[in-house]
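In structure tokens, one chain follows: the form predicted on its own.
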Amino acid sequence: MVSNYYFLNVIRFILLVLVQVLVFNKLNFFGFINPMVYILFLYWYPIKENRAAFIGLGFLLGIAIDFFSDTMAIHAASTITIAYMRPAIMRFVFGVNFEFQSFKLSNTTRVQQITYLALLIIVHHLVFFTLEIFSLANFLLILKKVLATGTATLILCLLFGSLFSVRKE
């Protein structure tokens, strides 16, 4: 059972990196919207796992995307940030319920799941585009990219999530 669990996470990691690098990095809607669906790995990662390992996996995920995208560790910095902030985001969205041993993301409401995913995406994109542009004089450009790319990423992540989720009957 445990090896199946790790195997599933390795497959998710590899497939999301490949899909991001081979498909979504080539898309540019309206010339600047580039969806980042690899964030789903951090969304789907089990909640009660070792936090240091999770942050390390976030770094590996980001550096793998950076390696193929030639973005000089911007993705790595963004994924480490949301991996580090995930408990605070979860406490904000789910309250103290997420600290119980029996908490599962699948047992929460759809609105809470979307809010959680949206906050992960907003924090990731805010860090990413702030580091990419690296000038607060262009704050409106950063905001435009965060909102436009974040909306596209959220829609695609919700589509992927509904496509690959296990149905509760």
Given for the second form:
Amino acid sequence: MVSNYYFLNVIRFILLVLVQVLVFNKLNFFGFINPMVYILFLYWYPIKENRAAFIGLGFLLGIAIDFFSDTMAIHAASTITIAYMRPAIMRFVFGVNFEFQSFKLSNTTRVQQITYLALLIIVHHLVFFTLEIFSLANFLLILKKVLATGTATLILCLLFGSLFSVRKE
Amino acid sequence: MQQIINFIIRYKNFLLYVFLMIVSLGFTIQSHSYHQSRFFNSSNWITGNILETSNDVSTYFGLDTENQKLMRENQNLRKLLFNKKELDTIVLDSVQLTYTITTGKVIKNSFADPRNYITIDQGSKDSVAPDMGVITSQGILGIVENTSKNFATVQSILNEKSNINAKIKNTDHFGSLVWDTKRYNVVQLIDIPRLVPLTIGDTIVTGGMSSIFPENIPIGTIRKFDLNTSQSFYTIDVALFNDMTNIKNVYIIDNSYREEILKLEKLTETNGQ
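For comparison with the form predicted on its own, produce the structure of the form predicted in complex with the partner chain.
Then the entire complex follows, led off by the chain already shown.
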């Protein structure tokens, strides 16, 4: 059971990286929108796991994407930020009861799930585009990119989420 | 001592986060001021091979148009060759050639970021080295930045760090070609003096001041021009000939005199102090 569980996460990691770099990095919807569906890994990752390991995994995921897209370590910086902030976001969305043993993501309401995912995406994209553009003079451009790409990411993540729903966890 | 250890244990997640953040920011900021990192690029073995495999599959869908493009180019070259007046024997001795050309295929292209890099399937094994020019049949593409054994990354002209010598065709007024990161089909030519007569539609080509590109490689046409804030130089919007979103076959240009030129320039600089 335990090995099965790790196996699932490893497969998920590899598949999400490949899907991201081979499909979604080439999308260029409207010329600049490349949705970042790999955030789903951090969204799905089990809650009761060691936090340090989670941040480490987030870094690995980000750096893997960075290697493929020649973006230095921008993806890595964004993923570790949401990996670090995830408990705070979850506490905000689900209240204190997410710390209970019986808490399951699939037992929460649809609105809560979407809010949780949207918050992860917004934080991730804010860090990402701020670092990518690297000047606060272009703050409006950053906001525009965050909104446009964020919406696309959210929609695609929701679609993927309903395709591969996490029933067993 | 006990307290310090307690502190570290208590805040270990935060410290790990800060540490990893510093590492990533370090890589990122270093690349802003200087070249792309030697290690963090898609020309390494794993990413190169995965991208190449994926590209091998997707190439099939564009074979037809790609062939037509190459046929058109051949047609142009044949036209030039047949209409050449003084038909002497053309010596193709490799010792006498200034420029040698390698062909390559694009396996990864990007144009939506402020700093775009293209990965090609030729590397140091095929004698591709950093700072060689890369062009397509229609125009200029970029400069090789890093190479591995089988792959190379190219700094696209759609990169805010890109700076290439360019001039207006049939004149000797040259300036620098840069990109304002706004649109993927428009780049900017700056530092053209105010007294130069310009017309919309004029062709922009590479200048002879660079040791990377040969002179007169097409870049694009003038789309719009304005004086800059100091009112003494033009900022020209150049519409590219290349469709940067659809690139397959590229040519890598090696200038065999480049090292000699660089050595000479360096010598002059040190002597001039």
